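This document starts with one chain, in the form predicted on its own, laid out as structure tokens.
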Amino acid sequence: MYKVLITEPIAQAGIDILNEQPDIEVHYDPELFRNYEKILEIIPEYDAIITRSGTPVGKELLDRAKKLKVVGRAGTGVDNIDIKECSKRGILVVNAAGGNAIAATELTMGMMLATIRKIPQAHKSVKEERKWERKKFMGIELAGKTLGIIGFGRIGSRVGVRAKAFEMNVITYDPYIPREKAEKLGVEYIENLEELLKRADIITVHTPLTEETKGMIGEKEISMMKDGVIILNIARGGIIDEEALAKALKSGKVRAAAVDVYSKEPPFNPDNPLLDAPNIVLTPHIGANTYESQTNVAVIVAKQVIAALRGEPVEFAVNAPVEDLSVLKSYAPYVKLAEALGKFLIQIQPGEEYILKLKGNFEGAEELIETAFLKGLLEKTLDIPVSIVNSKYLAKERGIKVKIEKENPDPTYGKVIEAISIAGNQKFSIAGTVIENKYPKIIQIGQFKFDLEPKGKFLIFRNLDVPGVIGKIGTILGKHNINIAGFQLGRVGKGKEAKAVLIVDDDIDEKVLEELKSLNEITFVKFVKI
């Protein structure tokens, strides 16, 4: 028999689940994670742990957990359990990926009704103020009207399959999919973030947070934006500036908005502009909150739990113990360098498909290799956990296909792994080695020969081979107190082009990346973090 605990309160959908096994054993106790110490008491006995988040399951629980084999997450986040911990004592988990797409994507529609036929005001004007102001509530239709969907994901292509229904014209940015998801669907895939903003009647975001979305919408983009825009944010707090959201509706720029997430929960510091905001629809964070979604929650981590413990395939792990995974030890570097190659790749082109040409014998560690790859190239992008283990089923579910090339050994390093990303007409392709079965490298950047340590922060660019280059850009960097740690340089030949890559010791912003961007001689600019 195995024994699950469940610590908090799931949907009895689940529990029920778990109780028709002949082989399981269930102790349901929803308060349970008020009393750490009882936890911490019982723990030995049990095989498995359901949680929400409000159970921390640390080095202390797991230092007693004898027993445990998999943890359960009943919902996506999972920065309550210690994944490196649990890894490394062999304890799968599992989490509910996707349980909460439906209640999310039809929290977004309404909201999107409720902000367009103003109908928070007008039901406050009639039940509590008594009065039949039907002019006063004159509203707007959907049809007819563009709808921007900024990140176009499992929520924000579902939001726009049912805007399509209400007869919207949809457009998309989201540089992270292929422009195939979304012609498929029938929404106009859109390049740049700048030309959604300028065309769009109503925008709604659907991004993870992350360093690149936090405050992806500010002062500037709202200026960008058409007079009377609709903004809904049913995503993350931070995405949106509320202070810049705040001004532009009380402006009038923005024409209404619709806020279910905020930069701190719950809103009610004082100094929180979108309180006083006029035309604005505020929800507690409630995106998840239906009851089909609490069930789907709790059968996803229960259906889980039973796999992992009966040993079975799992589809939603967030790790993956090294003990169940013997390739993965002799492979170690070259699951390194894949994974460092995605995470490269995909903040200097993110393409439309990916190709892993892999020179060498790789005795049957392709599907790794390919994984780990796939677990760079999402991790920028996600704000949920991504590993080896569940990177292929979130690379399926946002469209994106990697093609795997087999090709004789590399006369010089025998065994290389060259990521290629293409997006349209555009190809840019990094390849690496490792050295001594030990050192991961990065040995070249397009055409060009580097010896790179993948880790760190670098600041790539292509420039014409002309005297003086390097000194422009170091006296850039220098006045943004910008360190420099390294430097390499690759070139075609004299006077041709020549792509360098600087190691610096800090972040670098967009306003110094412009600034690099003006000088005449550059032709192309990253900064990339590994």
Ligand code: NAD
Given for the second form:
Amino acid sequence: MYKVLITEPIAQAGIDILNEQPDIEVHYDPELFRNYEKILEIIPEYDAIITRSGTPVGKELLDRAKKLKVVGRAGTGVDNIDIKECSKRGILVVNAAGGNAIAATELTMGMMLATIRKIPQAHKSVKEERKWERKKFMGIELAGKTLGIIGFGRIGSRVGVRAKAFEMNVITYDPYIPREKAEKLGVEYIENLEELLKRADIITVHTPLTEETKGMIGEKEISMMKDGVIILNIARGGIIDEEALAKALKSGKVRAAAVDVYSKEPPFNPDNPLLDAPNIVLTPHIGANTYESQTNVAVIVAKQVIAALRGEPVEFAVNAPVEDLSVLKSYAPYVKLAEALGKFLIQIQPGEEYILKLKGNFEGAEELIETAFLKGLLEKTLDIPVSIVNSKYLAKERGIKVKIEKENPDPTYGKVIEAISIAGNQKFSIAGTVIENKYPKIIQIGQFKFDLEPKGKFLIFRNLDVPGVIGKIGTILGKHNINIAGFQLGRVGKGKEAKAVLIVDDDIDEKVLEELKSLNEITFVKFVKI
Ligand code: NAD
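The block above covers the form predicted on its own; next, return the form predicted in complex with nicotinamide-adenine-dinucleotide (NAD).
The next block holds the full complex; its first chain is the one shown before.
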């Protein structure tokens, strides 16, 4: 018998599924999370624990949990779970990713309608103020308007489908999905954010909060939008700069907005600037709050925990507690390399599909290499932990395709992994190998040869091979206090294009990149962080 402890309230449907299993015994105490000492006392008898966000599953608990094999999170975020400590002990962590997609999608549609027809304000006027002000509540219609969706994942794509039913023109910006995912749903795929910002009448964000998306809609982006644009954030607080949005609502540049999520929740003490902004509809992070969504989440996590206890495949594994597998051990440096290649590629040129050329004998490790590559590719664009266990599933869900091609060994290095991203008719490739069976190395970027340890911060640029370019770049970096730690140059021939990699000690922000791009000799520049 496997013993499962549930320490927080979850929907009955999930508990029923667990109770129906002949090999599972459930102890459900929805209030137990309030008594952490008690959890510590009883945890040694349990094989699995299911929590929401209120039970800290850290070292202290894990040290006592001698039988624990699985931690189930009834929801998506796993902030309360120490993933590293679980992995070390071979404990699998599973979550219920995506169980609340419909709930968040429908709230988005509701917020869109509430905003454009001023429903909350009209309701308040009749109910609380006993007024009959029909002229005051003139609205606009969705039909015929252009909806710009930033982030076309589970929720963004569902919003797109529903917006089309409202006869809207739908456009989307999401550089990490294949164009065909949008086009299949009749949604126009836009390659750059600026174009979406300029064309949309209503803009809704559905990305995770990552280093890249934090503040992605700020003052500059709002200034590019149409006058009278409407903005929605039902995703994560901080994706839209709250000060900038409040200011634009006050000036009228943004006609109206709806927000469910805040950079700090609850958004009081100090008061969030959006609280005093005009023409805004605010809700207290209720995107996932439907009975159906809570049921979905409980059912998903129950099924995941059952499968994990029985050693069957799980779809939503958050970690990879498999470090003792012999194949993983012997291929560890290649796994690191493949992950780094994924990270490089997604930052230099995300593709609609990918090819992994495995040169030499990778017998038995092909799938491991592929999952590690996908982990590197996806990690930066998601706010949930990506592991070699869940990366393939997450990629499939996003329509990301990887083709594995086995080739003869490289004449110089033997085993080489080359990763190629394909976007339309553009191809970009990067390759690496492992030296002395230990040290991963990047040996090629584009058509140029390099010898780089794939760790740290890199400024990668292509320039016309004329004298003085490097000096100009050095001057710009110096001006911004960015220290250069190393430099490598690859070129096709004298006077032709050259590609260079600068290893730097500091982050390089958009402003500095813009300055570098403005040099006539520079044809391409990217900052990559591994
Ligand atoms: P998802 O992972 O399925 O989709 C996110 C999409 O964003 C992906 O397709 C990804 O490629 C894209 N993306 C990542 N970085 C991007 C960038 N820089 N520019 C453009 N696109 C980018 O996630 P989801 O389940 O659709 O959730 C979307 C958001 O909604 C998440 O932030 C999630 O936390 C949030 N959410 C909020 C609530 C709520 O209560 N309000 C409920 C559920 C989900």
